[in-house]
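Here's a solo chain for you in structure tokens, the form predicted on its own.
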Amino acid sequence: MKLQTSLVHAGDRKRLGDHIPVTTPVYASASFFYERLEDLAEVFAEERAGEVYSRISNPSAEALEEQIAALEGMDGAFATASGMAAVHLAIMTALLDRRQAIVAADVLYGGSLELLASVLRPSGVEVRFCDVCDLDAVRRAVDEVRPALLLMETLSNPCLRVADLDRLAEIARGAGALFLVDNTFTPLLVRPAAHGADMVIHSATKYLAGHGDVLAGAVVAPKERHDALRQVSRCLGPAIGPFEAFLVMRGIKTLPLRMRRHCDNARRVAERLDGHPATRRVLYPGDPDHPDAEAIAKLFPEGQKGGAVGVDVRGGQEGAYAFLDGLRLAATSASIGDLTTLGLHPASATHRMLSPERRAELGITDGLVRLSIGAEHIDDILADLEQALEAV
């Protein structure tokens, strides 16, 4: 064998012995082969289990999918290359054999709003937005639109509202619609499937991975949805890479520890900033006067209300910018769920596509800052926020 041939093949195609790795390896192979073509054909035909091409399945991705399915208490998951890929996959699957219509929460992550309004609506999909915390408004929208899908977030981004999942699931079922819940902000705290969700989506970039070093997403669904999800996934090609799957899987192993710290720190931040002279209001799901306190009490565990806090800074956009620019420990970032405390101005970032009038209607004021409280020592977080507020 010539040297150049040896360099191509040496070290590859080794069979594992009878040992088992403690953690799932990174299966960095785009394709897989079998000694008999008949075996490959049977896997392609789904007559037997196996791998053929990593756009379709990969052992690293499958291990992550098993882990996320266990997290949400559902039959299976489909890991994707980003949270928006997960949103797209879930929506396209829901529309596959149903009326091309969606009822969606009017306050969603900006990327989801843009997908619905700027991509799907021009493609012929009817999209109706409504306040999902107003059940009568949801009923009217569902009765008029007869949608294939009702879409919402467990904890809305960035206003931190919480709707009654059980009641919304009943409305969706009554109309023959699928109920899709984005659970990015509240993994481990809320299991939407237990409250009637048909599919659950995550931007795994956020709390699941938890370290700010990977893009990933997931759609979690019961077994009866898997064939359709698999079909759409094969065609759209949103597959996660094996190294990214490894990183998210590693992050989820510490999720219970991290979420407790995020929640504890967020509670302390909300308590400290409430009534601060530089703030007009503080948005926090643990506030006993929260407008959705009844739904929150039903859905969330005692003492754990998530790691996000909204702060409406005095002085509007100028005040919000001064506050964010003054942060020294925390970083200004479009993400959430990292070990690092992060701050963002939604009106000029994730929700800038909305008109000022529409943002005002939804409660996304020019002074609103979304804080994702990290896992640093609470004294350091509070000191940083307070010194930054002195600039307002």
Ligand SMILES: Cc1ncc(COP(=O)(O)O)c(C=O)c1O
Second form
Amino acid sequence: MKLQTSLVHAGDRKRLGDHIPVTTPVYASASFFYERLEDLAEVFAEERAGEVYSRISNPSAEALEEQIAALEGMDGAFATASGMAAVHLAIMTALLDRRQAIVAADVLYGGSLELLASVLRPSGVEVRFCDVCDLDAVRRAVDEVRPALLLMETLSNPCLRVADLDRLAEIARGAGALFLVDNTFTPLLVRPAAHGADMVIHSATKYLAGHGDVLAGAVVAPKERHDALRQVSRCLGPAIGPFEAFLVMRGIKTLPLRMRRHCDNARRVAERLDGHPATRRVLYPGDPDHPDAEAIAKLFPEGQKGGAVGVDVRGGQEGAYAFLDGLRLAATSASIGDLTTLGLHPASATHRMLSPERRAELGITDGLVRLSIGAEHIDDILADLEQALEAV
Ligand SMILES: Cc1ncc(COP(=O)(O)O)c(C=O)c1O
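Which structure goes with the form predicted together with this ligand, now that we have seen the form predicted on its own?
In what comes next, the whole complex appears, and the chain from above leads the way.
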């Protein structure tokens, strides 16, 4: 064999011994090989389980999918290359063969709002936004639109409102719509399937991966949706890469430890900043006076209300910028769920596409800063926030 040929083949396609790796390796192969063509044909025909091509399935992705399905208490998951790919996959699957109409929460992650308003609506999908904390408004919208799906987030971004999932699931079911819940902000804390969600979405970029070093997502669903999800997924091609799947899987192993720390630290931050002279109000789901306190008590475990805190800083945009620029430990970032404390100004970042009037209606004020509280020592977080507020 010539050297050129051997460089292409040497070391590959080895039979493994009878050992089993303790953690799932990175299966960095675009396709999979069978010694008999008959075996490949059977896998292609889905007559037996196996891998063919990594856009369709890959062992690293499948291991992660099993783990995420366990996290959400559902039959299976489809891991994707980003949270937006998961939102898109879930929506396209829900619309398959059904009325091209969606009712969605009016406060969603900016990318999801943009997908609905600037991509799906111009493509002919009817999209109606409504306040999902107002159940009568949801009933009216669903009666008028007769949607194929109702879409919302467990903890709305960036205003941290919480709607009653069980009641919304009833409304969706009554109208024959699928109920799709983005659980990115509250993994482990809220399990939307237990409250009637038909499909659950994650941006795994956030708490699931947890270290701010990977983009990923997932759609979690019961068995009866898997064929449709598989079909749409293999056509759209949102598959996660094996290295990214490995990183997210490693992250989820420590999710319970990290979530507890994020929640404890966020509670301490909300308590300290509430009434601070440089802030107008603090948005935090653990606040006993939160407008959605009833839904929060029903959905969240005692003492764990998530790692996000909203702070409406005095002085509008100028105050918010001075606060964010003054942070020394925390980073200004569009993400959440990292070990590092992160701050963002939604009005000029994730929600800049909304008009100032619309932002005001939704409570996204010019002074609002969204904090994702990290896992650092609470004394260092508080000291950093307090010194930055002095600049306001
Ligand atoms: C609630 C929510 N859903 C979806 C996404 C999109 O995820 P990704 O950035 O991984 O595409 C985000 C991103 O911030 C988000 O906050």
